[in-house]
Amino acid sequence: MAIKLYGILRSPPALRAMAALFEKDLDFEFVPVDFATREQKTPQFLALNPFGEVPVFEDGDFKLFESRAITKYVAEAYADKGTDMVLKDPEKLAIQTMWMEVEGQKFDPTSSKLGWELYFKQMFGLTDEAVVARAGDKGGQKLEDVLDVYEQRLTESKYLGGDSFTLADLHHLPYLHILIGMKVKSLFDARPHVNAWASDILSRPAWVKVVSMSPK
């Protein structure tokens, strides 16, 4: 039964799911969703994801939406293939899971806001510099505050989850890729361990393959 991933190639969540599939060396069909015609709001698509968002994942008759759920399924269902991205020891897995939560709760809210302003809105000259200046999560935490915590963590281990690349690192890839190419790159340059970690995971063959498929 064929694996399918529905999405658009500018969607960070879709690229996150795609990275996991490439890390596992899985054959899959990428099915483009036409946002210009609001295909994501059609009854057919809403049957796959009632929120009308991408990505959507199909593995035969099994269907999932939400990129982090997809990456977790791929990592566990295909544990015998490609890169092992889930730690087996219960304590180490708990630490990995903690940093996966940090990505979703701390890194993503501010990085996605910055990515929207500096990358997506910039295409149309609509970047709001005031929003960029105060970008943070609901608690007012800014990207540099999060990266300070990462810098300390990465003095203790090579990767966020431990000594090997895991989903805790993979989940960061789309917005790391965007932000490293923007003026906020200086925030990464100023933190040597964060910078080395970002350079490492952004150079992984699976992510390089994702980038090669994305619009320039």
Second form
Protein chains: 2
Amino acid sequence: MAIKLYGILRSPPALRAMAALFEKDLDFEFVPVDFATREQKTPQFLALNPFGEVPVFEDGDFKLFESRAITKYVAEAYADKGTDMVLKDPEKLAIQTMWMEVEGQKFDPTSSKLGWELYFKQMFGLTDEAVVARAGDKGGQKLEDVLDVYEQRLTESKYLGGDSFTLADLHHLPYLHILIGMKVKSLFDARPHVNAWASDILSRPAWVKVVSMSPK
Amino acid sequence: MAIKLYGILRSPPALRAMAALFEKDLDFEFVPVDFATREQKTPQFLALNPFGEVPVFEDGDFKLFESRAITKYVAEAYADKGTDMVLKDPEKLAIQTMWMEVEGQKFDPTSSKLGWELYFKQMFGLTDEAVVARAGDKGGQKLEDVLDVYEQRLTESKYLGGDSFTLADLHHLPYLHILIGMKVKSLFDARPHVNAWASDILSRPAWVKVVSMSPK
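Having seen the form predicted alone, could you give me the form predicted in complex with another copy of the chain?
So here's everything in the complex, that chain up top.
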């Protein structure tokens, strides 16, 4: 197989890239990276990604890291396959790009912090409730503020980037999946348009396939 | 004039968008937003950007927020004007996009934290030296780690995104400008390729023009 994705199944960025590959109906080999032995910091792996992180994407000789760069490449290079996730009209594409920036700059920093506390650290009983409180569960502002803007946007547009499902939605999937399974679910329940959007995109077959591969 | 940029001259994201407009030789009106009276949180301004932040870009009836979405739109919509900042070859563009993601996800979080402590809070004597130490001045890891990867990349490639100056470089300008004027300059001095790259892009006429408009 020509396409390989190096990752671990607990890595939200790796799952983001995997979701894009499934949306494009591409065959690929998932290559597990052994974080237990710090394989991601070996010279061999650092040659693939100098930051020593997953995912890494290979398409023949062509290599990429950074999950959102991988999804964009896949969406554009395989435009004729699977789901079309990049809008054609230049102004509509600019609006899609704007919401992709919002995900990377506003949603991701708050949701990854919450995900880290509530999901990953919780496995070891290390959740810091003060961080959770600040990040939005109650009294906090930041994820709530982002979701308030999303609620307004989703009254005007079926999807975040425009009328159809695009990368602007797909990039949210890994942390949406994590947060909606946690006690911050109430933040979503309180916002009907956000909740309907999240249910819609989380039930896409490509994402369901990603989840079915993930450790329980 | 058809193009307007709403911002303040102390906002790194506003200066990022302005640099792109100057690189493209576009005429535009800079519309100052009065942060002292919290104009950015008024209903009128929230209609332009629901996050209540600058910059906001207007091109006739078309509106955008998020600085990196603005630079991309400007670079693509005005492809025939000024500096070409988007590579044409799809694989080269994917590599450029990857380094744009690195800026947004790795360089910006560390450099904006340092810039906030050393530049903005310093104006009021509020710099938190513990944050500075953790973020990379001495003993810290994060900005240093990013710059180590940049040093390696810039031994292989004249610019971060490829052989020519692109948005992958331009997006760094506001925080490069701030950090190189601060005590963390030593982090740049210690890395000759990063230092040469920074000097090169900071001396571009478009950026010099941005700096000449900024408050001293």
